[in-house]
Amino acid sequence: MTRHFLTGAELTAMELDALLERAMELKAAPRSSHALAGRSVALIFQKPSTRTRLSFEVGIHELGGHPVVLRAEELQLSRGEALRDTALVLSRHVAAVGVRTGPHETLEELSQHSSIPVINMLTALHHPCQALADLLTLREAYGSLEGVRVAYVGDGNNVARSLAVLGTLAGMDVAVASPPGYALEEDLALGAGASGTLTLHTDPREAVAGASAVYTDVWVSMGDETTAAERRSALAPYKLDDALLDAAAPGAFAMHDLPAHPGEEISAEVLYGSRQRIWDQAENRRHAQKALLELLVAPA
(Lines of atoms letter the chains of each structure in order from A and count residues from 1; the text may use other names and numbers.)
(Lines give C-alpha, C1' and ligand atoms only; values in the text may rest on other atoms or scores of the structure.)
Protein backbone atom coordinates (compact mmCIF):
# COMPACT_ATOMS: atom_id res chain seq x y z
CA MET A 1 0.00 0.00 0.00
CA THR A 2 1.33 3.43 -0.95
CA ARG A 3 2.26 5.59 2.02
CA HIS A 4 2.33 9.38 1.88
CA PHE A 5 3.91 11.92 4.23
CA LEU A 6 1.65 14.97 4.27
CA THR A 7 1.43 16.07 7.91
CA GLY A 8 3.62 13.70 9.91
CA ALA A 9 0.60 12.17 11.63
CA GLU A 10 0.87 9.25 9.19
CA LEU A 11 3.70 7.86 11.36
CA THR A 12 3.30 5.85 14.51
CA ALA A 13 5.37 6.74 17.56
CA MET A 14 7.44 3.60 17.03
CA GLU A 15 8.06 4.45 13.37
CA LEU A 16 9.10 7.98 14.28
CA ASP A 17 11.55 6.71 16.88
CA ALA A 18 13.04 4.23 14.38
CA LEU A 19 13.23 6.91 11.69
CA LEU A 20 15.21 9.24 13.95
CA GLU A 21 17.53 6.40 14.96
CA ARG A 22 18.09 5.57 11.29
CA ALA A 23 18.74 9.24 10.51
CA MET A 24 21.51 9.29 13.10
CA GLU A 25 23.06 6.21 11.48
CA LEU A 26 22.88 7.84 8.04
CA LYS A 27 24.43 11.02 9.39
CA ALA A 28 27.35 8.99 10.74
CA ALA A 29 27.75 7.16 7.41
CA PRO A 30 26.16 9.32 4.66
CA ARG A 31 26.93 6.94 1.77
CA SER A 32 26.13 3.68 3.50
CA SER A 33 22.67 3.24 1.94
CA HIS A 34 21.82 2.59 -1.71
CA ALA A 35 18.06 2.47 -1.18
CA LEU A 36 17.38 4.55 -4.30
CA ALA A 37 19.97 2.98 -6.60
CA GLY A 38 18.80 3.23 -10.20
CA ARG A 39 15.64 5.13 -9.21
CA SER A 40 14.46 8.72 -9.57
CA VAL A 41 12.54 11.04 -7.26
CA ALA A 42 10.64 14.07 -8.60
CA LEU A 43 10.88 17.33 -6.64
CA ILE A 44 8.23 19.92 -7.55
CA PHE A 45 8.96 23.48 -6.43
CA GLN A 46 6.11 25.95 -6.61
CA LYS A 47 7.75 28.02 -3.84
CA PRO A 48 11.34 29.31 -3.48
CA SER A 49 13.72 27.00 -1.63
CA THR A 50 17.27 26.80 -0.34
CA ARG A 51 17.52 24.17 2.42
CA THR A 52 14.72 21.95 1.12
CA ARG A 53 16.14 21.76 -2.38
CA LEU A 54 19.72 21.27 -1.23
CA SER A 55 18.89 18.62 1.35
CA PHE A 56 16.59 16.60 -0.88
CA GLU A 57 18.81 16.75 -3.98
CA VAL A 58 21.99 15.84 -2.12
CA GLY A 59 20.20 13.25 0.03
CA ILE A 60 18.67 11.46 -2.96
CA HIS A 61 22.07 11.42 -4.65
CA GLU A 62 23.70 9.94 -1.52
CA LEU A 63 21.05 7.20 -1.55
CA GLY A 64 22.09 6.34 -5.10
CA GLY A 65 19.08 7.94 -6.76
CA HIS A 66 18.50 10.73 -9.25
CA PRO A 67 16.59 13.88 -8.22
CA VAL A 68 14.37 15.31 -10.97
CA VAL A 69 13.77 18.98 -10.13
CA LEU A 70 10.60 20.43 -11.63
CA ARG A 71 9.85 24.13 -11.29
CA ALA A 72 6.32 25.46 -11.37
CA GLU A 73 6.70 27.35 -14.64
CA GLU A 74 8.14 24.28 -16.37
CA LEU A 75 5.13 22.08 -15.68
CA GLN A 76 1.91 21.81 -17.65
CA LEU A 77 0.19 22.47 -14.32
CA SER A 78 0.99 26.12 -14.99
CA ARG A 79 -1.14 25.87 -18.14
CA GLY A 80 -4.10 24.22 -16.47
CA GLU A 81 -3.33 20.50 -16.58
CA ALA A 82 -5.21 18.63 -13.88
CA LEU A 83 -3.41 17.51 -10.73
CA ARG A 84 -4.87 14.06 -11.29
CA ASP A 85 -3.25 13.81 -14.73
CA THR A 86 0.07 15.00 -13.34
CA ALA A 87 -0.12 12.40 -10.57
CA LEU A 88 -0.86 9.59 -13.01
CA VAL A 89 2.12 10.52 -15.18
CA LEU A 90 4.53 10.93 -12.27
CA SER A 91 3.49 7.53 -10.96
CA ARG A 92 4.71 5.91 -14.21
CA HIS A 93 8.21 7.43 -14.07
CA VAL A 94 9.51 8.05 -10.55
CA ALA A 95 9.66 6.25 -7.20
CA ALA A 96 8.33 9.18 -5.17
CA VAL A 97 7.49 12.86 -5.49
CA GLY A 98 8.16 15.75 -3.11
CA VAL A 99 6.06 18.90 -3.44
CA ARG A 100 6.70 22.40 -2.11
CA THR A 101 3.59 24.48 -2.66
CA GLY A 102 1.04 26.78 -1.06
CA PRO A 103 -2.40 25.23 -0.56
CA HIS A 104 -2.30 22.00 1.42
CA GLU A 105 -5.27 20.83 -0.65
CA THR A 106 -2.97 20.63 -3.68
CA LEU A 107 -0.90 17.99 -1.94
CA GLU A 108 -3.93 16.07 -0.76
CA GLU A 109 -5.40 15.92 -4.25
CA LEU A 110 -2.10 14.83 -5.77
CA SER A 111 -1.76 12.05 -3.21
CA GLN A 112 -5.28 10.77 -3.92
CA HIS A 113 -4.28 9.94 -7.49
CA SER A 114 -0.64 8.86 -6.96
CA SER A 115 0.50 5.27 -6.70
CA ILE A 116 3.87 6.52 -5.43
CA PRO A 117 4.64 8.24 -2.11
CA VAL A 118 3.89 11.97 -2.01
CA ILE A 119 6.08 13.93 0.42
CA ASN A 120 5.21 17.34 1.80
CA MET A 121 8.22 19.60 1.30
CA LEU A 122 6.12 22.56 2.58
CA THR A 123 2.56 23.78 2.38
CA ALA A 124 0.81 26.69 4.06
CA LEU A 125 -0.48 24.33 6.77
CA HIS A 126 2.35 21.87 7.42
CA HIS A 127 6.14 21.53 7.18
CA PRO A 128 6.72 17.99 8.50
CA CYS A 129 10.16 17.42 6.96
CA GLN A 130 11.41 20.41 8.92
CA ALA A 131 9.95 18.93 12.09
CA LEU A 132 11.83 15.67 11.49
CA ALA A 133 15.09 17.62 11.34
CA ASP A 134 14.09 19.51 14.49
CA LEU A 135 13.49 16.28 16.41
CA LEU A 136 16.75 14.81 15.13
CA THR A 137 18.58 17.90 16.41
CA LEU A 138 16.90 17.60 19.82
CA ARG A 139 17.62 13.87 19.97
CA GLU A 140 21.30 14.50 19.30
CA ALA A 141 21.32 16.92 22.23
CA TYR A 142 19.22 15.03 24.76
CA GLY A 143 19.02 11.39 23.69
CA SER A 144 15.48 10.35 24.53
CA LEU A 145 12.84 12.93 23.59
CA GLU A 146 10.31 11.68 26.14
CA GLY A 147 9.36 14.56 28.43
CA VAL A 148 11.72 17.10 26.83
CA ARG A 149 10.09 20.54 26.71
CA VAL A 150 10.49 22.69 23.62
CA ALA A 151 8.98 26.17 23.38
CA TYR A 152 8.04 27.83 20.12
CA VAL A 153 7.56 31.62 20.21
CA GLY A 154 5.99 33.66 17.42
CA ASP A 155 3.56 33.04 14.60
CA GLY A 156 1.54 29.83 14.96
CA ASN A 157 2.29 28.81 11.39
CA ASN A 158 3.08 25.63 9.48
CA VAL A 159 6.41 25.17 11.29
CA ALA A 160 4.77 25.47 14.72
CA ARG A 161 1.96 23.13 13.66
CA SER A 162 4.33 20.39 12.45
CA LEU A 163 6.50 20.75 15.55
CA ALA A 164 3.36 20.21 17.64
CA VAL A 165 2.21 17.17 15.65
CA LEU A 166 5.53 15.34 15.53
CA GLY A 167 6.89 16.62 18.84
CA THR A 168 3.93 15.26 20.81
CA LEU A 169 4.14 12.01 18.85
CA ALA A 170 7.73 11.70 20.10
CA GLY A 171 6.53 12.23 23.69
CA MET A 172 7.70 15.82 24.01
CA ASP A 173 6.00 18.69 25.80
CA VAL A 174 5.49 21.38 23.18
CA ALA A 175 4.61 24.91 24.31
CA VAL A 176 3.62 27.49 21.70
CA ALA A 177 3.40 31.20 22.55
CA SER A 178 1.74 33.54 20.07
CA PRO A 179 -0.13 36.86 20.21
CA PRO A 180 -3.92 36.88 19.77
CA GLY A 181 -4.82 36.30 16.14
CA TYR A 182 -1.62 34.37 15.44
CA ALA A 183 -2.10 31.31 17.65
CA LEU A 184 -2.34 27.67 16.62
CA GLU A 185 -5.85 26.26 16.62
CA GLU A 186 -6.85 24.89 20.02
CA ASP A 187 -8.37 21.78 18.45
CA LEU A 188 -5.24 20.87 16.45
CA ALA A 189 -5.40 17.19 15.54
CA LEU A 190 -2.36 15.38 16.92
CA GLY A 191 -1.09 12.03 15.75
CA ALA A 192 -2.69 8.82 16.99
CA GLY A 193 -0.71 7.55 19.94
CA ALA A 194 0.84 10.92 20.78
CA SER A 195 2.04 10.75 24.40
CA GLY A 196 3.37 14.29 24.67
CA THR A 197 1.49 17.48 25.47
CA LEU A 198 0.69 20.68 23.59
CA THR A 199 0.01 23.89 25.50
CA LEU A 200 -0.81 27.28 24.00
CA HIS A 201 0.30 30.53 25.61
CA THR A 202 0.28 34.26 24.96
CA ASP A 203 3.20 35.04 27.30
CA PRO A 204 6.52 33.93 25.74
CA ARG A 205 8.30 33.78 29.11
CA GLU A 206 5.61 31.47 30.42
CA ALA A 207 6.09 29.18 27.43
CA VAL A 208 9.89 29.01 27.71
CA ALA A 209 9.94 28.30 31.46
CA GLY A 210 11.65 24.94 31.87
CA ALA A 211 12.21 24.53 28.12
CA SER A 212 15.35 22.80 26.88
CA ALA A 213 15.08 24.54 23.50
CA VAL A 214 13.43 27.73 22.29
CA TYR A 215 12.29 27.85 18.66
CA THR A 216 11.22 30.71 16.42
CA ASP A 217 10.43 31.40 12.78
CA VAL A 218 10.14 34.44 10.53
CA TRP A 219 7.37 36.91 11.25
CA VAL A 220 6.54 37.44 7.59
CA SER A 221 6.27 34.14 5.73
CA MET A 222 5.80 33.65 2.01
CA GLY A 223 2.37 35.05 1.15
CA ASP A 224 2.17 37.33 4.22
CA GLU A 225 3.86 40.33 2.61
CA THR A 226 0.69 42.46 2.41
CA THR A 227 0.34 42.42 6.21
CA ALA A 228 4.07 42.68 7.01
CA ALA A 229 3.90 45.86 9.13
CA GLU A 230 0.96 44.58 11.16
CA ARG A 231 2.64 41.23 11.76
CA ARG A 232 5.94 42.78 12.87
CA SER A 233 4.11 44.99 15.36
CA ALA A 234 2.09 42.13 16.87
CA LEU A 235 5.04 39.71 17.06
CA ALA A 236 7.71 42.13 18.34
CA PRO A 237 7.36 40.96 21.99
CA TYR A 238 8.18 37.40 20.88
CA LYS A 239 11.74 38.05 19.71
CA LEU A 240 14.19 35.28 20.55
CA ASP A 241 17.19 36.89 22.22
CA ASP A 242 19.55 36.16 25.10
CA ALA A 243 17.07 37.52 27.65
CA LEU A 244 14.37 35.06 26.52
CA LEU A 245 16.86 32.18 26.48
CA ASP A 246 17.85 33.09 30.03
CA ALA A 247 14.21 32.50 31.06
CA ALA A 248 14.39 28.89 29.79
CA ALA A 249 16.07 25.91 31.44
CA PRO A 250 19.83 26.10 32.08
CA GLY A 251 21.71 25.16 28.93
CA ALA A 252 18.71 25.73 26.65
CA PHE A 253 19.55 26.46 23.04
CA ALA A 254 17.86 28.35 20.21
CA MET A 255 16.33 26.80 17.11
CA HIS A 256 15.18 28.34 13.81
CA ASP A 257 14.16 26.70 10.55
CA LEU A 258 15.64 29.53 8.41
CA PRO A 259 15.78 31.81 6.52
CA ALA A 260 16.26 34.18 9.45
CA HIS A 261 15.98 37.94 9.73
CA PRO A 262 18.45 38.90 12.48
CA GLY A 263 17.14 41.82 14.45
CA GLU A 264 13.52 40.80 13.92
CA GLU A 265 12.38 37.38 15.19
CA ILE A 266 15.88 36.49 16.46
CA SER A 267 18.85 38.55 17.57
CA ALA A 268 22.09 38.31 15.62
CA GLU A 269 23.87 37.43 18.87
CA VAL A 270 21.74 34.31 19.28
CA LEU A 271 21.63 33.37 15.60
CA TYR A 272 25.42 33.37 15.23
CA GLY A 273 26.38 32.71 18.84
CA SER A 274 27.12 29.63 20.89
CA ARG A 275 23.62 29.18 22.34
CA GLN A 276 22.03 27.73 19.21
CA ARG A 277 21.86 24.58 17.09
CA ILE A 278 20.32 26.27 14.07
CA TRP A 279 22.96 25.21 11.56
CA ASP A 280 22.75 21.64 12.85
CA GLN A 281 19.01 21.79 12.07
CA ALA A 282 19.77 22.91 8.52
CA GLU A 283 22.14 19.98 7.98
CA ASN A 284 19.81 17.51 9.65
CA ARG A 285 17.16 18.10 7.00
CA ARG A 286 19.22 15.85 4.69
CA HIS A 287 19.73 13.00 7.12
CA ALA A 288 16.13 12.90 8.35
CA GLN A 289 14.75 13.03 4.82
CA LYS A 290 16.98 10.17 3.72
CA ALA A 291 15.58 8.03 6.53
CA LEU A 292 12.08 9.07 5.48
CA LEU A 293 12.72 8.09 1.87
CA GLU A 294 14.02 4.70 2.99
CA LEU A 295 10.82 4.19 4.96
CA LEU A 296 8.40 5.27 2.23
CA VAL A 297 9.96 3.93 -0.94
CA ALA A 298 9.59 0.19 -1.29
CA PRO A 299 12.66 -1.76 -2.43
CA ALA A 300 12.90 -2.11 -6.21
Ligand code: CP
Contents of the next structure:
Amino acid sequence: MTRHFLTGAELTAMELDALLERAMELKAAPRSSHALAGRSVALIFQKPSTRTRLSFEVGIHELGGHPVVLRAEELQLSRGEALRDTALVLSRHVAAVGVRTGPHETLEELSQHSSIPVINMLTALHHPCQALADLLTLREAYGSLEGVRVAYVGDGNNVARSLAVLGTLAGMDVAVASPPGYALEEDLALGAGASGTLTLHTDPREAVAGASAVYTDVWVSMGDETTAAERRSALAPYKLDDALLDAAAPGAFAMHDLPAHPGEEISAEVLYGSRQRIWDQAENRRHAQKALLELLVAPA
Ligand code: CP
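Could you switch over to the form predicted together with the ligand, since the one displayed so far is the form predicted alone?
Complete assembly follows, chain above in first position.
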Protein backbone atom coordinates (compact mmCIF):
# COMPACT_ATOMS: atom_id res chain seq x y z
CA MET A 1 0.00 0.00 0.00
CA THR A 2 1.41 3.37 -1.04
CA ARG A 3 2.02 5.69 1.88
CA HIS A 4 1.69 9.43 1.44
CA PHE A 5 2.77 12.25 3.76
CA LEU A 6 0.21 15.02 3.37
CA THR A 7 -0.46 16.30 6.91
CA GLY A 8 1.80 14.24 9.19
CA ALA A 9 -1.21 12.53 10.79
CA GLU A 10 -0.44 9.52 8.55
CA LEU A 11 2.33 8.54 11.00
CA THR A 12 1.86 6.65 14.23
CA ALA A 13 3.51 8.02 17.36
CA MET A 14 5.99 5.12 17.24
CA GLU A 15 6.86 5.80 13.62
CA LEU A 16 7.44 9.47 14.38
CA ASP A 17 9.70 8.61 17.29
CA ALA A 18 11.70 6.16 15.14
CA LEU A 19 11.89 8.68 12.28
CA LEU A 20 13.38 11.33 14.57
CA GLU A 21 15.85 8.82 15.97
CA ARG A 22 16.85 7.84 12.45
CA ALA A 23 17.20 11.50 11.47
CA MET A 24 19.69 11.97 14.31
CA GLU A 25 21.70 8.98 13.02
CA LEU A 26 21.68 10.39 9.50
CA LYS A 27 22.76 13.79 10.80
CA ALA A 28 25.72 12.15 12.52
CA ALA A 29 26.63 10.20 9.35
CA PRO A 30 25.10 12.02 6.35
CA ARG A 31 26.44 9.65 3.68
CA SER A 32 25.81 6.39 5.52
CA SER A 33 22.55 5.50 3.73
CA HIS A 34 22.12 4.57 0.07
CA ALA A 35 18.38 4.01 0.36
CA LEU A 36 17.68 5.79 -2.95
CA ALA A 37 20.58 4.32 -4.96
CA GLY A 38 19.55 4.22 -8.61
CA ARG A 39 16.18 5.85 -7.89
CA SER A 40 14.80 9.25 -8.85
CA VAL A 41 12.49 11.56 -6.85
CA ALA A 42 10.47 14.34 -8.52
CA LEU A 43 10.17 17.69 -6.73
CA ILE A 44 7.39 19.91 -8.12
CA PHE A 45 7.49 23.58 -7.12
CA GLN A 46 4.44 25.69 -7.86
CA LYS A 47 5.73 28.28 -5.35
CA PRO A 48 9.20 29.68 -4.52
CA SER A 49 11.48 27.91 -2.05
CA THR A 50 15.00 28.12 -0.65
CA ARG A 51 15.19 25.67 2.26
CA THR A 52 12.79 23.03 0.96
CA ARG A 53 14.42 22.79 -2.44
CA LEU A 54 17.96 22.78 -1.03
CA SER A 55 17.25 20.24 1.69
CA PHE A 56 15.33 17.81 -0.54
CA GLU A 57 17.67 18.09 -3.49
CA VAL A 58 20.85 17.64 -1.43
CA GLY A 59 19.24 15.03 0.82
CA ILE A 60 18.14 12.85 -2.11
CA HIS A 61 21.65 13.10 -3.56
CA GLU A 62 23.16 12.05 -0.21
CA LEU A 63 20.86 8.99 -0.22
CA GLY A 64 22.30 7.99 -3.62
CA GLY A 65 19.24 9.12 -5.56
CA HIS A 66 18.59 11.63 -8.32
CA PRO A 67 16.32 14.63 -7.65
CA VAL A 68 14.26 15.81 -10.63
CA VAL A 69 13.24 19.41 -9.92
CA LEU A 70 10.22 20.52 -11.94
CA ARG A 71 8.99 24.09 -11.87
CA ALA A 72 5.29 24.60 -12.46
CA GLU A 73 5.67 26.54 -15.67
CA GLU A 74 7.75 23.72 -17.18
CA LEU A 75 5.02 21.12 -16.73
CA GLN A 76 2.04 20.42 -18.97
CA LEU A 77 0.01 20.92 -15.78
CA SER A 78 0.42 24.64 -16.43
CA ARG A 79 -1.31 24.13 -19.80
CA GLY A 80 -4.23 22.25 -18.31
CA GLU A 81 -3.07 18.61 -18.19
CA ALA A 82 -5.04 16.75 -15.54
CA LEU A 83 -3.55 16.07 -12.12
CA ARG A 84 -4.65 12.47 -12.57
CA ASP A 85 -2.65 12.08 -15.79
CA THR A 86 0.37 13.80 -14.22
CA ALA A 87 0.20 11.40 -11.26
CA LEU A 88 -0.06 8.35 -13.52
CA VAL A 89 3.01 9.40 -15.53
CA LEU A 90 5.07 10.34 -12.44
CA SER A 91 4.27 6.89 -11.00
CA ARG A 92 5.91 5.23 -14.01
CA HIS A 93 9.22 7.09 -13.66
CA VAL A 94 10.11 8.09 -10.10
CA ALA A 95 10.13 6.51 -6.65
CA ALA A 96 8.34 9.42 -4.91
CA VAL A 97 7.18 12.96 -5.60
CA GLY A 98 7.34 16.05 -3.42
CA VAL A 99 4.90 18.85 -4.18
CA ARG A 100 4.79 22.50 -3.13
CA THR A 101 1.50 24.06 -4.12
CA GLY A 102 -1.25 26.36 -2.83
CA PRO A 103 -4.51 24.42 -2.48
CA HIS A 104 -4.21 21.36 -0.23
CA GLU A 105 -6.85 19.72 -2.44
CA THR A 106 -4.35 19.69 -5.33
CA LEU A 107 -2.03 17.53 -3.26
CA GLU A 108 -4.89 15.25 -2.19
CA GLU A 109 -6.05 14.75 -5.77
CA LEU A 110 -2.53 13.97 -6.96
CA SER A 111 -2.09 11.44 -4.15
CA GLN A 112 -5.36 9.70 -5.01
CA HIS A 113 -3.97 8.78 -8.42
CA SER A 114 -0.33 8.09 -7.44
CA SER A 115 1.09 4.64 -6.85
CA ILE A 116 4.23 6.31 -5.45
CA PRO A 117 4.48 8.27 -2.17
CA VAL A 118 3.37 11.91 -2.42
CA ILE A 119 5.11 14.23 0.05
CA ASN A 120 3.74 17.62 1.06
CA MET A 121 6.49 20.22 0.59
CA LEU A 122 3.99 22.95 1.70
CA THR A 123 0.39 23.75 0.96
CA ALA A 124 -1.74 26.61 2.26
CA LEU A 125 -2.96 24.31 5.06
CA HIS A 126 0.01 22.14 6.08
CA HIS A 127 3.81 22.14 6.15
CA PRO A 128 4.58 18.77 7.79
CA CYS A 129 8.19 18.47 6.55
CA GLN A 130 8.92 21.70 8.41
CA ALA A 131 7.36 20.24 11.55
CA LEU A 132 9.61 17.15 11.32
CA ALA A 133 12.66 19.44 11.35
CA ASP A 134 11.14 21.43 14.22
CA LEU A 135 10.68 18.29 16.32
CA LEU A 136 14.18 17.10 15.48
CA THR A 137 15.53 20.44 16.72
CA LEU A 138 13.54 20.17 19.95
CA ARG A 139 14.64 16.58 20.44
CA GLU A 140 18.29 17.55 20.06
CA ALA A 141 17.76 20.10 22.81
CA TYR A 142 15.55 18.19 25.23
CA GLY A 143 15.77 14.46 24.40
CA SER A 144 12.30 13.03 24.94
CA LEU A 145 9.54 15.32 23.71
CA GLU A 146 6.89 13.94 26.09
CA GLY A 147 5.39 16.81 28.07
CA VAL A 148 7.72 19.46 26.60
CA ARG A 149 5.80 22.70 26.02
CA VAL A 150 6.36 24.68 22.82
CA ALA A 151 4.62 27.99 22.23
CA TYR A 152 3.84 29.36 18.78
CA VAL A 153 3.01 33.06 18.61
CA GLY A 154 1.52 34.81 15.61
CA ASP A 155 -0.40 33.75 12.52
CA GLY A 156 -2.24 30.44 12.95
CA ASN A 157 -1.05 29.25 9.55
CA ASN A 158 0.20 26.06 7.88
CA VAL A 159 3.39 26.02 10.00
CA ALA A 160 1.42 26.37 13.24
CA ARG A 161 -1.06 23.70 12.14
CA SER A 162 1.68 21.17 11.31
CA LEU A 163 3.51 21.92 14.57
CA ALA A 164 0.23 21.18 16.38
CA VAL A 165 -0.43 17.93 14.48
CA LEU A 166 3.07 16.48 14.79
CA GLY A 167 3.95 18.04 18.15
CA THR A 168 0.94 16.47 19.86
CA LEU A 169 1.71 13.16 18.13
CA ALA A 170 5.14 13.35 19.80
CA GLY A 171 3.45 13.97 23.18
CA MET A 172 4.23 17.67 23.35
CA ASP A 173 2.04 20.41 24.79
CA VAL A 174 1.59 22.90 21.96
CA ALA A 175 0.29 26.37 22.91
CA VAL A 176 -0.65 28.68 20.03
CA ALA A 177 -1.32 32.40 20.61
CA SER A 178 -2.91 34.41 17.80
CA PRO A 179 -5.06 37.52 17.53
CA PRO A 180 -8.78 37.13 16.76
CA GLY A 181 -9.24 36.25 13.11
CA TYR A 182 -5.83 34.57 12.83
CA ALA A 183 -6.32 31.61 15.16
CA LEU A 184 -6.04 27.93 14.33
CA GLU A 185 -9.37 26.12 14.09
CA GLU A 186 -10.56 24.80 17.47
CA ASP A 187 -11.56 21.46 15.93
CA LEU A 188 -8.21 20.86 14.22
CA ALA A 189 -7.88 17.13 13.46
CA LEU A 190 -4.90 15.76 15.40
CA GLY A 191 -3.26 12.40 14.71
CA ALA A 192 -5.02 9.26 15.95
CA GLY A 193 -2.24 8.53 18.45
CA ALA A 194 -1.72 12.09 19.69
CA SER A 195 -0.99 12.08 23.43
CA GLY A 196 0.00 15.74 23.78
CA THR A 197 -2.27 18.76 24.11
CA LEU A 198 -3.13 21.72 21.91
CA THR A 199 -4.29 24.93 23.60
CA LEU A 200 -5.29 28.12 21.80
CA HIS A 201 -4.67 31.54 23.35
CA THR A 202 -4.92 35.20 22.44
CA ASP A 203 -2.37 36.43 25.03
CA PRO A 204 1.20 35.57 23.86
CA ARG A 205 2.54 35.74 27.43
CA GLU A 206 -0.01 33.18 28.56
CA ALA A 207 1.10 30.83 25.76
CA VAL A 208 4.83 31.16 26.44
CA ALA A 209 4.55 30.68 30.23
CA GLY A 210 6.48 27.48 30.99
CA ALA A 211 7.42 26.95 27.33
CA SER A 212 10.82 25.47 26.49
CA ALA A 213 10.79 27.02 23.01
CA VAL A 214 8.97 29.96 21.43
CA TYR A 215 8.20 29.75 17.71
CA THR A 216 7.07 32.34 15.21
CA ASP A 217 6.58 32.70 11.46
CA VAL A 218 6.20 35.54 8.98
CA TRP A 219 3.10 37.69 9.28
CA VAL A 220 2.57 37.92 5.52
CA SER A 221 2.89 34.45 3.99
CA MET A 222 2.89 33.61 0.27
CA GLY A 223 -0.60 34.51 -0.98
CA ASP A 224 -1.39 36.97 1.85
CA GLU A 225 0.13 40.03 0.16
CA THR A 226 -3.20 41.83 -0.42
CA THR A 227 -3.90 41.94 3.35
CA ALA A 228 -0.34 42.78 4.41
CA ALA A 229 -1.14 46.06 6.22
CA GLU A 230 -3.97 44.68 8.35
CA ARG A 231 -1.93 41.56 9.16
CA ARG A 232 1.04 43.60 10.39
CA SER A 233 -1.27 45.69 12.56
CA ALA A 234 -3.10 42.72 14.11
CA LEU A 235 0.04 40.65 14.69
CA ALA A 236 2.30 43.42 16.06
CA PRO A 237 1.74 42.43 19.75
CA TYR A 238 3.01 38.92 18.95
CA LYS A 239 6.58 39.85 18.04
CA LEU A 240 9.21 37.37 19.27
CA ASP A 241 11.87 39.38 21.08
CA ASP A 242 14.02 39.04 24.20
CA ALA A 243 11.20 40.27 26.42
CA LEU A 244 8.86 37.51 25.23
CA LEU A 245 11.61 34.88 25.60
CA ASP A 246 12.14 36.15 29.18
CA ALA A 247 8.51 35.25 29.89
CA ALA A 248 9.11 31.61 28.86
CA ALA A 249 10.86 28.86 30.85
CA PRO A 250 14.51 29.46 31.82
CA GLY A 251 16.77 28.51 28.89
CA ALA A 252 13.94 28.65 26.35
CA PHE A 253 15.08 29.25 22.78
CA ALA A 254 13.51 30.86 19.73
CA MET A 255 12.37 28.99 16.61
CA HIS A 256 11.41 30.21 13.13
CA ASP A 257 10.90 28.24 9.92
CA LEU A 258 12.27 31.10 7.75
CA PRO A 259 12.38 33.23 5.68
CA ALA A 260 12.34 35.85 8.45
CA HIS A 261 11.67 39.57 8.47
CA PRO A 262 13.95 40.82 11.28
CA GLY A 263 12.34 43.73 13.10
CA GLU A 264 8.87 42.52 12.18
CA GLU A 265 7.76 39.13 13.61
CA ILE A 266 11.16 38.55 15.27
CA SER A 267 13.82 40.93 16.54
CA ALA A 268 17.22 40.88 14.85
CA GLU A 269 18.77 40.37 18.31
CA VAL A 270 16.92 37.09 18.73
CA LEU A 271 17.26 35.91 15.11
CA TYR A 272 21.05 36.29 15.09
CA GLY A 273 21.69 35.91 18.81
CA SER A 274 22.50 33.05 21.18
CA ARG A 275 18.91 32.36 22.30
CA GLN A 276 17.79 30.65 19.10
CA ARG A 277 18.11 27.33 17.25
CA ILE A 278 16.71 28.71 14.00
CA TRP A 279 19.68 27.89 11.79
CA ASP A 280 19.77 24.36 13.23
CA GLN A 281 16.10 24.06 12.24
CA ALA A 282 16.98 25.03 8.66
CA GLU A 283 19.70 22.37 8.53
CA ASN A 284 17.49 19.76 10.16
CA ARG A 285 15.08 19.89 7.22
CA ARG A 286 17.55 17.72 5.27
CA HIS A 287 18.15 15.11 7.97
CA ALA A 288 14.46 14.73 8.86
CA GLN A 289 13.37 14.48 5.22
CA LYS A 290 16.00 11.83 4.50
CA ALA A 291 14.56 9.73 7.33
CA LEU A 292 11.07 10.33 5.89
CA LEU A 293 12.17 9.18 2.42
CA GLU A 294 13.70 6.05 3.91
CA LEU A 295 10.38 5.32 5.63
CA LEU A 296 8.11 5.99 2.64
CA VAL A 297 10.02 4.69 -0.38
CA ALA A 298 9.80 0.92 -0.66
CA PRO A 299 13.07 -0.83 -1.49
CA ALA A 300 13.54 -1.40 -5.26
N1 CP B 1 10.70 26.97 5.69
C2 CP B 1 10.58 26.81 4.34
O3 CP B 1 9.77 26.02 3.86
O4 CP B 1 11.44 27.55 3.60
P5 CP B 1 11.35 27.72 2.02
O6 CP B 1 10.03 28.41 1.70
O7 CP B 1 12.54 28.57 1.65
O8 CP B 1 11.40 26.37 1.38
